[in-house]
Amino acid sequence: MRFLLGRLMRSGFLLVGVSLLSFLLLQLAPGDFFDEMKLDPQISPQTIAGLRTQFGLDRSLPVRYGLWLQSAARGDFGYSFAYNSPVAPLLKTRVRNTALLAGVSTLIAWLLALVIGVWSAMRAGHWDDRLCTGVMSISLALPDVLVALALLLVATRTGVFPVGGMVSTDFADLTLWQKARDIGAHMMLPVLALVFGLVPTLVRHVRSSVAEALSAPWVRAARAHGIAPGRLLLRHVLPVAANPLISLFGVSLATLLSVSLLIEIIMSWPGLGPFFLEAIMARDVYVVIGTVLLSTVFLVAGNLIADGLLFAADPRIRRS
């Protein structure tokens, strides 16, 4: 319990540090949301000054951060200048869409990586293992943007998958099963792009961990005692190789999230990515801070899950 409590405390300090640094950098950047209004002759300087006072932009930096902390404690996370609304309701739907995309992509990527990585480690030194390693190296060198654009090109030329958005225009008239199929069809392209970008890295780590475990002396001794290969792999090799892979899980989630924001923009998926870009272009400060903080929450949650799994899988951590 102390192990997990320590992780939670460090995660809390991390979130506070990220919010403070984001707030500081954004507030020190030149210009703000209301600067463009100065170009409109129909808006008087007094009106702009009143808006800046209304949103607290005329106060000192520590006061603005303190007010934002109070808003975050209430669950609002600041006020959006562009939408004239608290930030939290604006992020709610987009967080759900991003979490759905990232969760499905993570599950598929890890399942594929485990199967391919374990098979490649068991075939180490053979021609098919070399072929698999070469394909993964080439895939790793391809930029995520290029993969996403290639998938979009194929989809627009063939019409197999819908391009852009999350649902069809007649989504409200569909049955529950048809709605699930429609969302799944719209998810296909961004999920493929994310999985294609994540699997090569995961496969290399899985293969390395499993191959290292298979080369251990105790594995040769177990084979000499006649333990079946399947039992040896599932009951002994995989638990030994699991520790570095569990630690990798949190890092992979952070990597996938950063890539998913870019893929969402390219694929027009209504998640945090397009909303984040829109907020940056409009200099909607509190929306940017809220999005960055939520991205950090995803990273922290992934690492906490990995720490919990590592705590359950490794008795050495529990004893310490």
Contents of the next structure:
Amino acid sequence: MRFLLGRLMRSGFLLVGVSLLSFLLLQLAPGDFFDEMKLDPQISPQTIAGLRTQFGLDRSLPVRYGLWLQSAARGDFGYSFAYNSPVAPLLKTRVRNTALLAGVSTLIAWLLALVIGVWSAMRAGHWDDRLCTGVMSISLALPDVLVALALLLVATRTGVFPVGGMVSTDFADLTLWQKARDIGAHMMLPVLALVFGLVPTLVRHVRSSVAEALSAPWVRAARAHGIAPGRLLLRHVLPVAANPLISLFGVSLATLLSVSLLIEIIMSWPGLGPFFLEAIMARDVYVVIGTVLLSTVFLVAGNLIADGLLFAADPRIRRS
Amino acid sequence: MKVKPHLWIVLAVLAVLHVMLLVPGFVAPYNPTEQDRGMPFAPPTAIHFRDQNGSWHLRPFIYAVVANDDGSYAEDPRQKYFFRAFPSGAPYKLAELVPCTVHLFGVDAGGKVLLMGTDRYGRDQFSRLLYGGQVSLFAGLLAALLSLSLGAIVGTISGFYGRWVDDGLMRIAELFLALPWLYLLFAVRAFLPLSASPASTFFLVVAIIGLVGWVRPARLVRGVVLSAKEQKYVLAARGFGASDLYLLRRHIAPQTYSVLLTQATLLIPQFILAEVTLSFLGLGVAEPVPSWGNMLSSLQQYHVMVSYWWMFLPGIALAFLFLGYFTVADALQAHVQSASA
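What I would like now is the form predicted in complex with the partner chain, since the data block earlier showed the form predicted alone; can you produce it?
Below: every chain and molecule of the assembly, starting with the one above.
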């Protein structure tokens, strides 16, 4: 239990650290959201100065951080200048959409990677293993941008999947079942792109850790004792190979979120990605900080899940 | 180290690619920013060996390409232009220093050969691909150099001096790892000026990528230094009164080289991709300076993506470069593993 508690504490510190780091970076930023208004002759300098005071932009950095902490405690996480609203409610739907995409993609990518990786490790050295390794190396080299654009091209040419957005225009009139199908269809392209970006790396790790477990002397001994191959794989080899893979889960989530940022923008999925880019362009600083913090929360949560799984899977950690 | 034959091929291809991208002015037939508004999105020029009379030519040639009123292009078989080696053409500076007008290839005066077609402003896509590759490649190389040096310094200090220095530095490293890397990159970009001159944006992008990516090399170097400083001959040297600086330089730093080299082959493609991603989204190197990222960004427009396949070529060039780097990285890693086993 100490292990899990320690991890939880550390995650809390990390979040505070990231928010502090963001504010330190903020200090470096030249200009702010209201700079563009200066160019507009209709808005007087007094109005702009007033707005700055109202949003606390004229205060010193520690004061602003203090104010932001207060607003975070209230559950607002700062104020968006562009949307004229607290940040948290703006982020809510976007987070849900990103989480949906990330969750489904992670699930599919891991299932695929486990199947391919285990198969490849068991057939190590055969032609199908080599073919698989070759294909994975090549797909690893394909940049995400290119994959996403190629998928879009195929989808527009053939019309198999809807392109862009998350729902059709007549979404409101659909029944619950049709709604689910509509979202599912819109998800196909971004999920495909994400899975494609993630699977090659995962397969590599699954293959190498399963191959390592398979090459251990005790596996040969178990085979000699006549334990059936299926039982050997499921009951003995996979649990041994699982350990490094569980730690990889947290890392894979980080990669997925990074790729997802780009894919969401290209495929105009209404998640954190396009929102983040828009906020950067508009210098909507509190939205930027909120998004950065949220991405950290995602990652921290992923790592906590991985720690929990490790705790359940590895008796050595439970003992300590 | 025994090098497998397929690796030699990969290394040779990588070397040729790098030379081409390092002296783009010589290989590129035209100026990458020269516009020809009458020829938007012209397709790649067809290269012929046989003319319309059926006679064969040893020297390849092209026909003049004319724009039709409906935006399509057609060949005019009355005007023939032969390829030439080392013609004199648009002036450029070799390695940014020596003024030069000689190019690797071109066609007879009056003709224009477009190996990869043109973009929306009628600029030669092949020349832009080379110049853009120079920008993207240099961004990757410089950023990798920056983050490797930073990582080596931090990792060495952290591993060698240990205790609170190590604790402090590794806590900061954890902070950097707590963010998905692209979010971190974007966040840092968000707090810096969005519009500046192309040269300063380039260095800004390089600095950001380099500063954000130091953590992984630092942690790996730290691990190597930690085990190296406990080795008997290092302890012996210390016993003979060797200074910290001597130990680091003579005994410890050389052990980190293989880790740094392997990291370099992994970081360079990652950082090239980072530059491409930033420029693709309009946060990096901006027009008129070409980069593979901002060249690909025209594909965000629907009609470009659907109609003009040659606009995808920078992405394919990128994939080849990555394949080369990853193959070398794999070979290096296998070598390091077999050497340590």
